[in-house]
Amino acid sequence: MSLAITKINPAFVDVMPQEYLDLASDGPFAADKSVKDLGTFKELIEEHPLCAGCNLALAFRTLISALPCPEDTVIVGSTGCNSLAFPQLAIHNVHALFGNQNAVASGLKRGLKLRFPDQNKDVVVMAGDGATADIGFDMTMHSWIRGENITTVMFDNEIYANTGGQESGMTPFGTVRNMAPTGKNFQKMNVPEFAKQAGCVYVAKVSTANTAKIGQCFRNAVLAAREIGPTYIQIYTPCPTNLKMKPAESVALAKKRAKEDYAFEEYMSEEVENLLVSSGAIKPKVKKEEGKK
């Protein structure tokens, strides 16, 4: 996409809303911005209707700030809390039906490749655990098995937060939730392992306890999907509203889980590692000398 489309015709400057003027003059288009620069530029999403202390909103803001090329990105979302923020997002986005977001993203990516064969057009799916691992799990898996060049992000709050806090496939075993009053009676789905087995070339599991890590992993995932194959990121985003806790307590929970059963994990194929090293996105691993620990 030509950056000229983001510029304002001088004849209309005096009638444009200040929000757009700020984006055009101090937005992240064609700028080398990242999570560490938050607060220094006009973000693509700022105000939103999500609950106070929403960890999903924190993850969403972090992801958008880490996009390597926002002006050439389309985000595909699904029904859920995250879909309430999309109307405030100053970037191309599509609201898919509940569960079919990866199918929509697959067709969109193929169409953009035909229409713009010599340009990078990144397509990113952002959806909750219900849309990704329950209702839409078949379409999620098949996009990975087919090797679609898209990035999938799951906001994992381990419940159906938008409809009252019912259990989902991502709810931990034994946890009491609405519609699971005696505790969930089956294990949490290990979606990162499914992703690896289905052909994802980059997989990361992270939490809102480390926003810098979210940004770094997401950028790596988008770059890898652009060149090599499907990528997946799973982010723990505890919901203070349905967990009935104060926002500060949900942040503490994210930190606690990050030290226990939601510790950071990252997998990348050798091809992805070579790509990220050559692009300067990551540093090459230092091999230990033989015989030394």
Given for the second form:
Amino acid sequence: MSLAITKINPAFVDVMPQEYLDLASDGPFAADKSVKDLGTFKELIEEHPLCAGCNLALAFRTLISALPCPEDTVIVGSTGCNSLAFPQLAIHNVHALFGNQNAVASGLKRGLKLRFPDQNKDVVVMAGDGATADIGFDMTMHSWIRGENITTVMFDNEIYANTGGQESGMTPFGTVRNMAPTGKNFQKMNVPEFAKQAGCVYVAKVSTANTAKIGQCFRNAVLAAREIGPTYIQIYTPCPTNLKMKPAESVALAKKRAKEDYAFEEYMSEEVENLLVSSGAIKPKVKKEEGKK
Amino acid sequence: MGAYQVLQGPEGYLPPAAAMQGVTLAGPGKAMIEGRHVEKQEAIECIAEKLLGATVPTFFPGPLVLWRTTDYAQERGKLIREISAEVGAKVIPMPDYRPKYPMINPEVEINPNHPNLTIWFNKIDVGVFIGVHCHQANLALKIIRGGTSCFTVALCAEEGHEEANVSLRETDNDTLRKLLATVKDLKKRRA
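Right, and the form predicted in complex with the partner chain of this protein, after the form predicted alone?
All chains and molecules follow, beginning with the one already shown.
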């Protein structure tokens, strides 16, 4: 049934716009595509109204290309810059109210489990740092505590970008923003650690400095959420508009931060590790002593 | 309440929702013409007459018929194309509900959130919606009634639409066959 919705009724092939013909013939549906295949297939998001050099757009495009089963995935978004791109996405997506995205995703996942008990339906939340860690923090945390089978992705640009640059919980200590002129006077929230403590079975902290890593972690997270429990990915996505950078400089900033305070971190429970090893998604870890031998 | 008629537009910017004006959906086996409850056959004849009398009749098939490959859906597709061919109608699809900004090609597709643009561009005077999810159909129908003079027809597989000028409910393939037969019959009589 799921793939039937990606095929065009033969009676209408001659009147379908080219974009949809391309999606049906060269889209990623039922094909094992990944980030490294970008440019070789029709993407599910091609046009969006985000700013030039937006790293959120880069991360978004990367994530969508790494979805294991796009035809069986529903993405839940929330208010923020990313919500401007969602309407252009050619797979099912829901715009939740500001902050309640993880509650919506929880209900959706449970409903899909009841409606399609024999199929895997992935539910992924994609929201900014304001929606995930400030306004929706209670709903984010409780979905993890309840052990919902959903993946949560935070686009961390460390600012409320589309409302002019207010500080968020994710803004680093002391940072001055357009609408936070005296500098932030408390620490950046350590959401990956909260996620671990709240029961997430897979947690990763990445940046747009390494898009291949984003794709790989996201895939792992979706597979782990499908089989085991809640998963969380936090992606550093600097905003050139608010940080007053040239668009071309934003990835350089992501690379710089990746070497400083936004280095790659990954945590997975033993159960997830066994799952990912058995499915071939990752290689088994070799203990140091065994490696020496 | 109850006197409100769902007439051909333009009703004006932000037309009142027909449901708020007291227009109710017809019951099983019935249909609606301009908000009145009528027999299904009367509505089918009305649709056939409107289609044959139109200058630019157009079918707007939605995702529920465009993206289906079951035998039933394929047959439904064939019937829609047969009817459109019989009345000389265009077929402009609404493949999904993405807003399609900043631009679309109104010759080949319809922006679900600005259907009036495609109707104005093509000078469509009778538009038939089929296979569009009900929430989106109501939105599109209301926009069309508000801003254009297009006569709207909803061939709904569920309970029908108050916002359409003519609305059928439970439009299955048998109903489409009846519509096709009525069109052919009317054409023969007119010839």
